[in-house]
Amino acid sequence: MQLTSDQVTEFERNGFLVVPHFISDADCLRLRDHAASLENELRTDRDHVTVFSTGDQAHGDDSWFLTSGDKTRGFFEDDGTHLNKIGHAMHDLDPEFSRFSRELGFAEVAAGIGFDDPRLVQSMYIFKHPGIGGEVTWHTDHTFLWTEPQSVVGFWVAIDDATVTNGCLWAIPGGHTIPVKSRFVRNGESTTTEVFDDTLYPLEQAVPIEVERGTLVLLHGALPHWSDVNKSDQPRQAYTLHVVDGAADWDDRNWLQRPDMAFQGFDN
């Protein structure tokens, strides 16, 4: 799918882009078939419990987490007992994933916001089980996938229907020109975020990104987003891939790192 020069320019203006219909009912349900099946052998790994929580962060110096980055894991809610998302390398180890990630046009939509050599560096299935799924607290992508220049982009999918009751995504229009206010760095086996703005972002401009099975939201790397609890009885599953410009800097102090796999394209 090629986006036109108006989607383009709202990309530009927004720091987001809605586009529906991208991904057909068929390929989501068979995605979100597959993601059941893995979650079910994951849950059974009961030796590594690791709670995933953009609150505390406090997965961030858990071993399970920092080794992640070629690797599909699996992340607890607080319950200890549901996922709350896979991750981080399945769309290079997992021949659904990849289908998924490479086969069904994201990497026409890439080019057409100006990416010459995307590489993908990240994949997560995010599940927001009915009245479990956990808050996603307001961050930005560029803080936790760092280059220089700044060239992460996040293709989110959703694979439910995804409402304000639910935990769809929130964000704030044209928030992207607003300066990255942290990052999270890795120190060895540990990470640290470096605030370098505690102010608070523009909250009361927010608006709730309520979309249909199949579509796809590009987040700009610098744009601040949010979702809530799943306070339904629905799910609000999604699969999130993030891309970054092979030409930039990826920075060694990112907790994302893999040593022995290459990040590679969407024709690998």
Ligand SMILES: O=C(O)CCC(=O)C(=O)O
Contents of the next structure:
Amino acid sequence: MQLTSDQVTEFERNGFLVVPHFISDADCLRLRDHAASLENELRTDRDHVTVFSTGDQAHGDDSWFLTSGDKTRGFFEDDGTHLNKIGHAMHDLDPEFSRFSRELGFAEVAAGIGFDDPRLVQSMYIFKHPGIGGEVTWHTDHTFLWTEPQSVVGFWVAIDDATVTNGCLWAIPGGHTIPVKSRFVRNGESTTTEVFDDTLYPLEQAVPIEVERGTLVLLHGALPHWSDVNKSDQPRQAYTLHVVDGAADWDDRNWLQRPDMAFQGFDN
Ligand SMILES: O=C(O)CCC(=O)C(=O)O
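The form predicted in complex with the ligand, contrasted with the form predicted alone above:
Okay, now the whole complex, with that chain kicking things off.
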């Protein structure tokens, strides 16, 4: 599917774009079933049960996280029982995730917003289970997936309907024009956040992005976004794929390093 020029203009103006009915219900449910079976497998790995804290999405000193850039790993909720997410290389390692990432139209969208050499750097399947799924604190993706120049774009797909009560995305329209305020930096086996500007984002301008299953939400890398805890009895699962420009510099201070596996494109 090609984006229209109005959609591209809207993405450039707001820093995000909502594309309803982008993925079929059948494809969403197929990925949902697959993620459920993976969750069952990954939940049996009790060695890493305590590593994820929802208020600190970077979980920076944790080697389970820092070595997951070329793996399929589960990250637990604070309850130590349910998975918060699976990350971060399913798009390359898992045939179902690779199919979803490469065969359902993201490449055309990437071309439409100006990517000449898109590289798929990170995938996450976010469960946000009813009554359990944690908050994803305000952040920009550039903070975590830094290139020079800035190039990351998030391709976020609602696998379930997302509402304010089950923890939909929120964003600040035009917020991608605010200079990014921090950078998450790796130093060997640990990490730190370099803060350039400690002022708050204008959160009073934030809007909820309530969407139906199958909606694609494109997120500019400098756009501040957030999602609340899931206070409802409804699930809010989502798949998100992060893409950078192959011509931009990906340096070794990013947390995500793949020494043995180069970043691939959509065609691979
Ligand atoms: O799905 C969410 O709740 C947050 C996703 C997100 O922050 C991202 O994809 O960058």
